[in-house]
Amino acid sequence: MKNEKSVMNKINYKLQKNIGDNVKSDALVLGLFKDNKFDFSEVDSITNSIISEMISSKDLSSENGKIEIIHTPKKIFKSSNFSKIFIVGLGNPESADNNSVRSAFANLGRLSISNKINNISFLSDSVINYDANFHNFTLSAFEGFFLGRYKFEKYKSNIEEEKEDTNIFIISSKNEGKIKSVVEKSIITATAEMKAKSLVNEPANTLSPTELSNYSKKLANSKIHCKILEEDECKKLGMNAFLGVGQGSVEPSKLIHLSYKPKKNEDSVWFIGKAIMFDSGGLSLKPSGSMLSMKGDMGGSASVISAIEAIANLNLDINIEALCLATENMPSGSAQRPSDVVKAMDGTYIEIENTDAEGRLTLADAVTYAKKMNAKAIIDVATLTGAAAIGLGRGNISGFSNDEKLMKSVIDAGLETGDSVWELPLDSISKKQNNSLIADIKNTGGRNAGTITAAHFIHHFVKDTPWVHLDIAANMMTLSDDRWHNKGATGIPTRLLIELANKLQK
């Protein structure tokens, strides 16, 4: 990308056994559940018992996501290494879950960055309501905190280029032996989602198909292999559905294929991400207001690229391939026309009824490519239809599948990461809407059941390979701070994909 100014600061951590260890930070963070059962005696020893007294007198709120601030100046609290204490409300311990904890700590992340606090200590054991929730709640708390601190200010000239590192000090006597791996995982998963956010937030004039391929090349290392195919190579493979989308753009299309294969003799699970770097609608031109967010029509590719990097960093024992067919959908004299017919990689003839239904054309050739590589299973992620928001709103990802077991794994992964997936039907009635009078299939089925007919189209090329389609068009962006997503790109469903790989390896 042309502007190399960093959008994320580095995250460092250090473990402590006691609050009294001589490590100074800007603030100490405590979690507070309703009807608190946690023993704050160690905190009382440095604060003249102010915390326990305020809890007893009900002067501290435990409302989920509400943050109370207590100032502890050194002149008064001589034993304290902290200038203030943040008490994060975690609500009712009986109803607390990953999402409520992650949301609460995202509020803390936003507060800390607005107050320019970069060195912060966590009494991590105070976040746990039950021992069985140690891993999930600790992971969720730190993920939320890191994600809440995310900002994309790369193109603001008055922002300092070099950001200070985020330094966290984790105080845990009860769980000291097992907290290290959880914190390290939280850094990897949150960083992956922030990288996906930054790719989606990047303007299309700086993140072209070529630049996304260059970004992917930089991920190549001893664990990840990167292969880039140019247009002429894709043409030889018969990927005319993909290449037809980009023929109106001056930017060359690219096939991006990342491989992580720790198990040498096994087939891979494929993550396929829609990578329309900018979608004008082509000759079926979008209204100008609808075009503004279309730099984010590559949100699927951002999530799968970021996920495979994290999966490799976590050393998960599963073969994963990430595939993105990157192009732009632009209007010009060479652009694809409504009524054109193209021959896809698998030999299917497609009637182009609407050039703004372009993402599914690239996915058609992508799933065929994966199948020819003996894909064990395919999960495609795409900002595919505006109908997804109409059908399910912005709180659920629209999911489709031809494999009940794989779909359940995806839904279960989303329940843990807060990326809710709602399965919709692949019914025989709506499937007929894709029938063409002059070709094997057409690329739209009309307005009715738009999300479902788009999924039917992809399913035509997937056939019997185990497959899940995730339509994230409704979830790609948020117009305001929402839970652990700050205004702008959400990075959904990066962490879901990472957790899915974790589940599938078992």
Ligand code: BES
Contents of the next structure:
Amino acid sequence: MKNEKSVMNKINYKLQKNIGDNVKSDALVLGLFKDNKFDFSEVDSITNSIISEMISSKDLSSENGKIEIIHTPKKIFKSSNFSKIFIVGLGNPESADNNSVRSAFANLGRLSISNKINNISFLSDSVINYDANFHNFTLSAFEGFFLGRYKFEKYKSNIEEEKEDTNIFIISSKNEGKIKSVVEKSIITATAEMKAKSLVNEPANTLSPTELSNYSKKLANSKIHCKILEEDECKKLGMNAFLGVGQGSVEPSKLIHLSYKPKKNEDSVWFIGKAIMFDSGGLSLKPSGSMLSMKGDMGGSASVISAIEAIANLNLDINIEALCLATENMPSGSAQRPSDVVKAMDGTYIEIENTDAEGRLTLADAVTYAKKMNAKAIIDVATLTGAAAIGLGRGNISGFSNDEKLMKSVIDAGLETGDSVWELPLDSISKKQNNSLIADIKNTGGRNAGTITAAHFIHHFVKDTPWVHLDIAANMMTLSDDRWHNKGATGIPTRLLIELANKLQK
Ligand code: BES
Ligand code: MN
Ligand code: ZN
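Could the form predicted together with this ligand be given as well, to go with the form predicted on its own?
Below is the entire complex, every chain and molecule, led by the chain shown above.
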């Protein structure tokens, strides 16, 4: 891959007690709730009281997500170091939640980028409602700000190579220790989701299975171990469902296995990410319009790889392993044919009815591998079916499970991170649609309930290991700016997975 630097700038933060302490900041950020109760006298002292005046004359909107800019040039406001003040509308304090705050601050992030502001101060006491959920509120605000600033412009020649760091200054008179830890966490979670976005945005000619395995190897350190299995080793393990998908591609397939195991002698929760680096459909070729977004068919792997890195950085007290069976689904003389039969790692014979239903084939061998390694739970994340968008639209992730408690933890984690997961049934009627005339199972189940039959297929291999399947086909990209996601890859559900690991600790 090209230089990483141009993809993501570094985020630095500093805590300070008073507005006047810092001289290098270009803008000041204030939060404004409906029926403001916050005392802005400190800001008034450097701005000839314009803030309080504008609030009392109702010239400032507190509507959620709306941002007012006040220009404060030094010529006029001699005691102010800032050339701009941003007032972020936070709406009604009673109805403000993680999502409304994250969205509002993403708007600020976008605005700060278009105004070329990289050094920015937050009057955090005006944003944070200390009586409410301090941790989540602060986390969401900073996550939103960082995510709103995300851009992927590494292939634009006219953008200078090294972007400036993002420097934030947090002005707060209280709770220093608490603010520090939550800001550090927000940098880790937002950075993880942005790394996932960049992996998805990266085209398939520069992010092959080999490049994804190289990327993963670079994550190895004292906490994270990385193991790569080559095709011949996968062959020995009997992973023919996986290898069949890649046999039409000139790119060698790779099994990528990352582990973070702070707890000795304990089994792990496994995150499995679909890693089809490009999905042409294979011989069951996709029409060109549908193929265009298929560099993103590795969105599941992008999120699990980024999540495990963050989980290790946060030193969470839980064993997590991330597994990605990376390959490319291409048509060629050596490609798998519709009607072929392959023997999966667990011995199941699969009839390939459609080579475009390739993700579930790789997941079949992935879950078998995880089960062999004593997975105590499996979460798989996959851009699996176009039908997911038909069923639940782009605002929801389709979830499936054989374990009520685990499903609930996933849904709850998503409620906190703003990733809506909606559970769909594994009913016995749609299960029959996967029955094959000549083999144990086939890889498609017809037109009806396409998202459910795909989930049933994975369930066949998972059996009774506690498991949640997240079909993110509808969510891995957004066609326009949406809340805290900028147009392009979303990196979903990276933050959800981090929060899930947090919940499953102990
Ligand atoms: N990668 C696709 C699913 C997809 C579609 C992801 C749109 C993101 C956006 C998957 O491999 C696929 O092709 N699924 C087929 C399954 C069908 C052949 C049973 C589909 O959804 O059409
Ligand atoms: Mn496909
Ligand atoms: Zn696919």
